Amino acid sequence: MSQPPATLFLVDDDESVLRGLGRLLRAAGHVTKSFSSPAQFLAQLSGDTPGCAVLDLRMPGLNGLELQQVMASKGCHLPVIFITGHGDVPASVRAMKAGAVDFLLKPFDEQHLLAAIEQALRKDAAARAGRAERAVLHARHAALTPREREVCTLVAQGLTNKEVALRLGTTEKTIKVHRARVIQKLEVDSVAELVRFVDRLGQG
């Protein structure tokens, strides 16, 4: 299934400032959409469109920072930028401790803005990427058997099929047949594969 184009979802309660970026945006190449108020935007959110976030610090009803919160709180992993006319430190510091890529002030440096931008469309991809493999993953380990998973976990701790036979009560022969269905079903062709298999997981 194609995925939908990197979107900029723009959010500013200054209607001219709203226009403004997006013909620079647009400009420079990039599909935009524009939103007057946190709560339009929030009202269109998906997480299924790719791209990011460039939002306003101070607007009535929830503020720039607020808005990051509760695109959190929704499971919407895009990343932000922040521009505003307002800027001061804490402001700044809470926004890149929530994992903003950038907080620019007005009047800010177009190039910068681009800059930033591309940054954030380059993190949110590999994001993505890491998330969709993560899904591919769990997907395959969810195949295993109750007893499978437990060889899984042994043998990736480094255990001999004799050593988890004896952790489990069982054969070693036993042993033999499931770690040959985990490595089948995991898809991996070795147990340095399924180690790093389990790393990757563990880290998911």
Second form
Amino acid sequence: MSQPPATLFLVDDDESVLRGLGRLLRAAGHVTKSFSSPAQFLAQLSGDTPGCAVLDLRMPGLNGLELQQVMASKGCHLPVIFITGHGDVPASVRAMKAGAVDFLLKPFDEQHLLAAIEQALRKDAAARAGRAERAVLHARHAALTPREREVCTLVAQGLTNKEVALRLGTTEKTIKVHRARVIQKLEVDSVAELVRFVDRLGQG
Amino acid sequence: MLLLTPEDMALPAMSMFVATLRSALWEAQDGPITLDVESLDLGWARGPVYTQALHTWYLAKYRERRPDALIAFRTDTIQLALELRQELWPDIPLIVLSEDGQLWNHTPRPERVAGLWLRYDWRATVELALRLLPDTRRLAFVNGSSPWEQAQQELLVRELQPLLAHRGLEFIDLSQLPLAQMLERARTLPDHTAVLTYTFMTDPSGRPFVGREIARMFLAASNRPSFALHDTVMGLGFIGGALVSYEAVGEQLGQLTARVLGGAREEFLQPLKPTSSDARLTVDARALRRWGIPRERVPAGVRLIFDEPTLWERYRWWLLGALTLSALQALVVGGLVVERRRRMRAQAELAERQRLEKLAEQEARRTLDQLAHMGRVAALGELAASLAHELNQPLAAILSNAQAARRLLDAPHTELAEVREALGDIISDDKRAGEVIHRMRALLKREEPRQELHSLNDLVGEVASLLANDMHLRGANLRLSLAPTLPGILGDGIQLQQVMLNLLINGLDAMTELPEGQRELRVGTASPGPGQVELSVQDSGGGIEPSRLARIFEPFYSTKDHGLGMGLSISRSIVEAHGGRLEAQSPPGQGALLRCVFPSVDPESAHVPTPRHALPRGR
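Would you mind generating the form predicted together with its partner chain now that we have the form predicted alone?
Below: every chain and molecule of the assembly, starting with the one above.
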């Protein structure tokens, strides 16, 4: 599956800062999209582009922190870097608590910005890979019958075949058959791997 | 016109010099001129770092404001002026007032420089002292310790050496002493000493002084008669000297400047002419009496000031004649004299009272100006976060663009168009930052108040844009409703803007308790009646309690936790100084309403057209 290139979404109501920022990041080899208002940005937000967002903290209408919340509520997982010309401590604490990658004071040096962006892109890629993997696991899990799912859950909890049979009111032999199907459908090799699978599924 | 002066404008000599220079220029130009005065404070601060900083600062300040001519006073200032001119406007004329007549005798004279030579005549002053006090055997010399004052002292010693040697005078140098020690020595000077004072700008510890104040302290301490060189200190108790009149010097320099501006090229070629006010020998008659120096010793041609002849001197012949006529007549005459003395005393008292009243009025005016300045500094302090933000925006854009441009140039296929755009943005952002500093600087500047015609709407617009970001940060909306046409208002623009800034910040402060969406500040201008213009500021806060309404203009009364209680009282003083009135109302349920009504200028003809103001940007 070929991924679209990572895109940096820049939102700042100061046109001049926005232009300079875009120019710098493009010169550093990034793909950028610039928006001069939060509303514009939200309107164009497409589901699953990899990348990160660089948001100004103080904007009329919706400030950066509020925008961060709206993004999260819309299922947008882009990592956020805040930039601000007026750094106050409470705002930066709130931003970092809400999961921002970094909080840069204007004027910021390219090194800091580019380092923050690298970090954000790595974070995005890792999160994206995690989500993709979990999607595969979910698909496999969905292929199990209801009875197989019950067996899967109990086996993963560490119960022996006999205990599972007792719990589900059936014979050990039937459970063995179900278990073999589960292992086959989930594409794992052993009970140990099955336990790990259920673990990872649970994290989603 | 840009004038560079070496010292604080508060020094009496400086302010007198500048005031007469200004009026001479005005007269010669037949109309108002703009004279920017920059005081370099060279007596109090100097060194390469300071000079460099001045240089950088003026480059920034005057990049966009080209003066018609540059005027500089004193050799050290002239040097700096030459460097600045070289860099900024190499083609404008420089008019100098130098205390060194030999300034360009050893080095080539720069182009387009005209000037005058201000001579301090130490020799004539000492000669006058020796005439008045013939048994003088010692000459004590008092002078400050700044580098310029020290350089002047070297000149003085060189010039006086022959005279001192010829008359066998001992030279006592008090100029290297810290103030306290200098005053101590002044109390215990040996007999037969005459004191020559020059300036008191700094003592050896580098403490800066205002010369006139130190002169007063020195005269109170000194046990010997003292002489001076500046007409600004006469009347304090100095006996006299060859006085430089800064009034005359300012006027001559103003006339010279006007001639140069009028195209008189020959002034650039002539050697520095001495000012005609040189060595005006003057003696204070009251000081003569105090030291018991007979009037007969005052040489002919010396101007006698504060000379009030005694009754005996004035009516001597008449009285003698009357006495010889008859005793009765003498009695009548005596009665007349008593009557006259009584009337004169009454007149003198009246004159003295009037003088004191005038002084008090001037003092009050000065205090108001100082308070106004302090108020502006305080108001800008409240805006500090906002101003930092205003500056950081363009700085961020500049840095990003500059670093982008560097990257673009390092790239294998350089896109010159993109680099050019980046540089264009850098330039416009730099100007934007400069504007912010310029606006701030204009408000902080401490100048003599000016009387100029202003558009109230323009003043409001500038203040609103200065405050725009603060409004935004505080979640408040500003609604401007400006009258489309408005008569002009005469006054000091900066002081008027201070009033506006104050009222707007007060309004903002009054709304902090409200939820963000409800903070609204309404600022309006109108012409409520013929010959009047009005500014109104209404907030949407809780209003002012009726009991407090009467007190808010009192000094040190504040409804704010951290308020000084000076803002409104200063504002009212400023408004009243402009012939207007400032009132507060609190309409029920509508927040506080502050109204300033000013007299307008000629409502029939002087309609100042008003450009519509765009609402301030969102940040």
